[in-house]
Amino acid sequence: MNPFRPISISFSPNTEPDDIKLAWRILFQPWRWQKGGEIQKLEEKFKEYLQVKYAFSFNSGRSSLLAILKSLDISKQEEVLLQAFTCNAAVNPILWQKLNPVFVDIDESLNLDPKDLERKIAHSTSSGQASKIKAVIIQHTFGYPAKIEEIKNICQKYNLFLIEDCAHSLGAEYKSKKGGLPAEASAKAGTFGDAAFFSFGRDKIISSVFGGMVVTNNDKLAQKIKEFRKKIDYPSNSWIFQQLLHPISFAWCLPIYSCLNIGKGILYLKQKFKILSPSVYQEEKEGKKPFYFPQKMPNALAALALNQFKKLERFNRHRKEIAKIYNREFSWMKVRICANKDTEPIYMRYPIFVKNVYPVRNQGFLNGAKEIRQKLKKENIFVDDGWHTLPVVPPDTDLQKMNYIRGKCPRAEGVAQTILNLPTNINISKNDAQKIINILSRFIR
């Protein structure tokens, strides 16, 4: 590997060299950061590529979520059902509302489990009360779309608001067998339910350091999403120039900091005086709000995912490709991959699983998925997205604060312990994924 070029899995891998040149330019540009033209073009691009009536952006996919949960016909302490092995940014809106999240375990596809779901929504109406379950928040993980119609299906039995969480799979699609389409027509992840959320994070489909997008076609959810918007501010400019630094340091910085092996604390000392911005802030993991949620999409961070939204189907035909290269080269390996056949998914990640104990060659043993983690970081390749340890992620949330209860979503907290999750960016090319498989290969047998 080369030590100056190094695989990151999470470290703004999208980033192009226009997206610095832009990002530079706009960052000496102070009159475009916060209004500007790019918030209008950006959700028009997003309806027409979705086919939806309405689209309205924010300054994160939580704040999206949030804008969602405050449009909804919900009282405090009803109930909000999503699957474990998510993010605290989707567990945090449901909090920051006053609701109560309910966790389902996930399927073999690494999303909500519809059996699971009908389980837990029976037992909510089994006591002769009222159900206190008014929505369902369903996330296509890493870009393969969950069994979308079987959980819709369930959702209009129960009358539930269906939210799909978008985050990781912007251009994912699924084949629809019924709602009118044709036979064998696909529809895309997002245009489901009642309404869709989609994050521009610095390690989704598509980044602008942080932002988000909701899309729905009822008008009269549209309306109150639109007054809610009216009445949030735009981040601050001091807010503002940390994202559009975010992309310029690590183009610059992240083959520095991976070569010399100080890159963990040049990173820390950044954030910590504000240079920087950590993707999730330290009070989201014990359920607090920070100021910067909710607000408006500034207009900066509109031109920077504009940019690359120019690039999601060359983003999205690149992962499809790195995927088939894994594909092949580990059907003969002891991994598990996650699969739906009813599914286009886009790669978000490539998740594998690994068993806890493995043989090294000449090296003794080798333990579980963050042994190999270590390993890969070794080679130069930084695999530690985060996506591991706990069924809410990242690995120090508190899980008590996300009403978390250990022991309900059991499936969820033995992938977390497993899986090891391998990048598919237009950064990486054929010939590193398939070092990457070399590498894995000395190990997992």
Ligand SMILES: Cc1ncc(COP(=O)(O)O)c(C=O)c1O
Contents of the next structure:
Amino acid sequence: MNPFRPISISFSPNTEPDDIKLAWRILFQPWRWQKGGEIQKLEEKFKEYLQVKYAFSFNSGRSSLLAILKSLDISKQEEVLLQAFTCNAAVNPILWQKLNPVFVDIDESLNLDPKDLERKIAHSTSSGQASKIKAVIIQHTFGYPAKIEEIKNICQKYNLFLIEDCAHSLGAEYKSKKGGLPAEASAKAGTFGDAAFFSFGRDKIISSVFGGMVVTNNDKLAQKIKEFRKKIDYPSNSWIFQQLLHPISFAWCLPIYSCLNIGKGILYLKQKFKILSPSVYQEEKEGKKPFYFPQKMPNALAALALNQFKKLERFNRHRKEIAKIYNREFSWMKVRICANKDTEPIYMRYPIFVKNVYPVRNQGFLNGAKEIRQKLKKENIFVDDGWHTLPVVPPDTDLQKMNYIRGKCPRAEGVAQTILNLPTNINISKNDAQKIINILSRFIR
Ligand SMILES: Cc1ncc(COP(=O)(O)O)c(C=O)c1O
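Now the other one: the form predicted together with this ligand, given that the block above is the form predicted alone.
Below: every chain and molecule of the assembly, starting with the one above.
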């Protein structure tokens, strides 16, 4: 493996030379950082792409979800259902709005399980009192669409708002034969609920380091989101500066980091001295709200996102091609995720599940996914994206502060112990995918 070309799943995986050039250019044009025409252009692109009436940008998926929750008719202390095996960034906006998150277990596609959803709703209505559940969030995990129709039917039956968390699924499709869609239509994730949000975080489908978008067809909701957005600020110039440095810094430094094996230390120092910002701030792991959220999408990051949006189809085609290679090789291992029927995933990651202990010739045993990740790291392949160990990631999240009660979602807890995510992004070549497979086949049988 070439030490100067590390394979990484999450540092800055979508960045290409034109993105770096653009970031450099904007870095020297501070008058374009906060306000500018790129914000509206990005929103128009989303409306056109998803064929929706409204699109509102924010500085993150977190801010976008918070904007939706603030604009729905939900009182404090009422409940929002969402799946376990999620990121604290999807739970926190619920807590910040003083609502209670209630976790639903996942199905074999790593998405919200409709059966457990109905069970949890039934449980909440069984006490004779009015149910506190007001909304359901469906996440299309790693770009694999959830069982949208079943979940939509349940939401209609119980009169619940449906929010789609499309942080991982820009471009994923669900082919519906029912559900109010024209016959044989295929529709994009993000067009099924009352509202949906997207993320342009550093390791998402397209990336502007931070950024998010709300889409909806609901006039009343759109009006409220618009009013809410008017009241919030643009991020500060120093925050925007940090984000612009991110793609530049990783393009130059990642090979040096990995080659000298000092990456983690340098990254820590850069974050400590606020040259770069982390994707999740420390206080968020305890449910607290950093003052960076909610804020408007700054023009500088909208320009980066627009540039990436132009490449969306190519990015997703590439992900599907890489997934095909993994599919071919892993089909005999029975370690693959199962995509739902009638869906067209876009494979933001390619998850496989590994048993706990693997014997390795002359080396004793490997203790599951964690040690396999370490082995891959030694080969300059960085696949630790933080999506493991706990049902709310990253692994140092305080579960109690997230309102998660251990044992409530056993499948999500099990998945978190055995999952190993493989990269599919544009900077992974077919040869790289094959190399990863070859290395893994030494351990996994
Ligand atoms: C499933 C999921 N939902 C929501 C978010 C929040 O997105 P953002 O990081 O843009 O705030 C993330 C990302 O971290 C996520 O993985």
